[in-house]
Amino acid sequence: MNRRDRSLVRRYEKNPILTPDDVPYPVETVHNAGVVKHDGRYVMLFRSHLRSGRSIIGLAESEDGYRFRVRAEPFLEPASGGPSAGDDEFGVEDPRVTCIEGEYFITYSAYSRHGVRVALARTRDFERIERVATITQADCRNVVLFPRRIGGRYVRLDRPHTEIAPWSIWISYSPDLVHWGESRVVIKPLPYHWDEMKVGPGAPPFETPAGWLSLYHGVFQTMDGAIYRLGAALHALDDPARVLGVADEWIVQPEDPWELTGYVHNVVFTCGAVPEEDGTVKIYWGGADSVICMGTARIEDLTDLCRRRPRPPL
């Protein structure tokens, strides 16, 4: 038995599932995709680099979660007018999608001459999209929303860039999805560990009998550069600031050629995971910031890993 056979996440044998050649307009990469189910089909929002070096967000659809067809036009580009004009003039990146009370909320990185902030948009049908607000200050790169209010408030995990608690995962609360506060650190990088350089939210958390399961990215610095891997953490259902366990081991690391080499070498990076009724979860990740891959896992295996083989969260 080789190490791939022992992995909790089973890679799809036809990876990568989306490449730049699958996009009907000119792009150099496809990666870092948020994925949800809508009206019985899978909807993927993915990031692409243009030849200008800036990023846009495209949309692809699938009946089975494996084979995706990309729409003819990009889904979200830098705003050309309105209140958001200028906030994302340098590109829109890394969308996460969460369904809350019948609407799909999209958080994405908005780059401008003032740095990177996270913006919020919403849609009901993935045909029309409304920009809601820019919901962080600079320099914040990752925000994922919990799919329901907890204690009457919206909740998110985020990752501000600060040397006080370097590249850690924080939790924040809001009455309206726009104004956020009561922030605190919940997961830090662990010294001399696979995620010792930085950690950040990956896919939006989803509810399991054991707690909220959150898939995150962790980074380890080597003499040959950084390696991005995926990990799992479990949060209490009634109080997600209470971390029940952070898995000591990574669950996905760069192994296939399109993950080891590409626009950015040695990267697997998730923005989306879809839990299924059969107790499995489909996990989607960007490979080397160049293509999109996916794999499946048993949800119970991931929650058990968090509870039975944890590492300290802080």
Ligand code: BMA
The other form holds:
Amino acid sequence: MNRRDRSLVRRYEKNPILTPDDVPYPVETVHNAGVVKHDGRYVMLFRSHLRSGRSIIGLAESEDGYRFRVRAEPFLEPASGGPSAGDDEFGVEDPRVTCIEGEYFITYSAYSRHGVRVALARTRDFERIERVATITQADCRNVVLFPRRIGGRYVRLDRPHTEIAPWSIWISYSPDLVHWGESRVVIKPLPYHWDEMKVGPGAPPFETPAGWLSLYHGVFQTMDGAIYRLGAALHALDDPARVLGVADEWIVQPEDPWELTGYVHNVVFTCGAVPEEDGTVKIYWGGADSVICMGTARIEDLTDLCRRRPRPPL
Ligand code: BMA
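Taking the form predicted on its own as the starting point, write out the structure of the form predicted together with beta-D-mannopyranose.
Once more the chain from above appears, this time first in line as the rest of the complex follows.
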């Protein structure tokens, strides 16, 4: 059996599903996409680099989750006024979308002269978007929201970074999606392991019978630079701070030519996954920070991997 047949994630044979050539305005890259189902259609928010080196966010739509058409205008660009003006002057990146109580909440990285923070925006229809607030301090990226309140509070996974506590996944709670606290670390990079340099939340967690399934990214440093791969972790439904298992092995790694070379080589990076009623999940990832790819997996295979082959806890 070759490596691909052993993989739990089946790559779509027509990858990449989106390239810069599919975008009707000038961009250098498309990647790192949050995806949700809205009114029976798939809506994708994706990051693009401009030639300035800064990033904006575009929107694409699909009937089937495989073939996407990009809207004529960008969806989100640095703010010219309002609550987060200035916080994203150097660009907006890596959008994640979560439907909570019928409304879509978008978290994205906002870059400014003061570092990287995460901002929150909301929409009901993907036509009008309202910026809510910048909801982390610097240096924090990769905020994913859980799709419902747990114990009456909103919950997120986030990824603060400091020299003494590098690049780990934390959990935080909020009464209103704006003010967050009671933060604690839940998953750390594991030495001598595929994610030994960094871990960070990827797609917003989704509910399964076994727990919240979180698809995250992990980074390994080599003599040739970093390799970004995807991993899976399971959190308890009633208390997501309790990690039930983190799969010991990665589930997707850079393998196809458009993942191995591009704007940044050796990268697969996810911001979105759509669980389906048939027990499968569509996973979307950026390839080499240049194109967008997708694959499907059986949800139970992924939760089993977390439970049966877990790596040691914290
Ligand atoms: C991370 C982020 C991601 C990017 C990845 C690989 O730090 O900037 O947006 O995909 O690096 O370059």
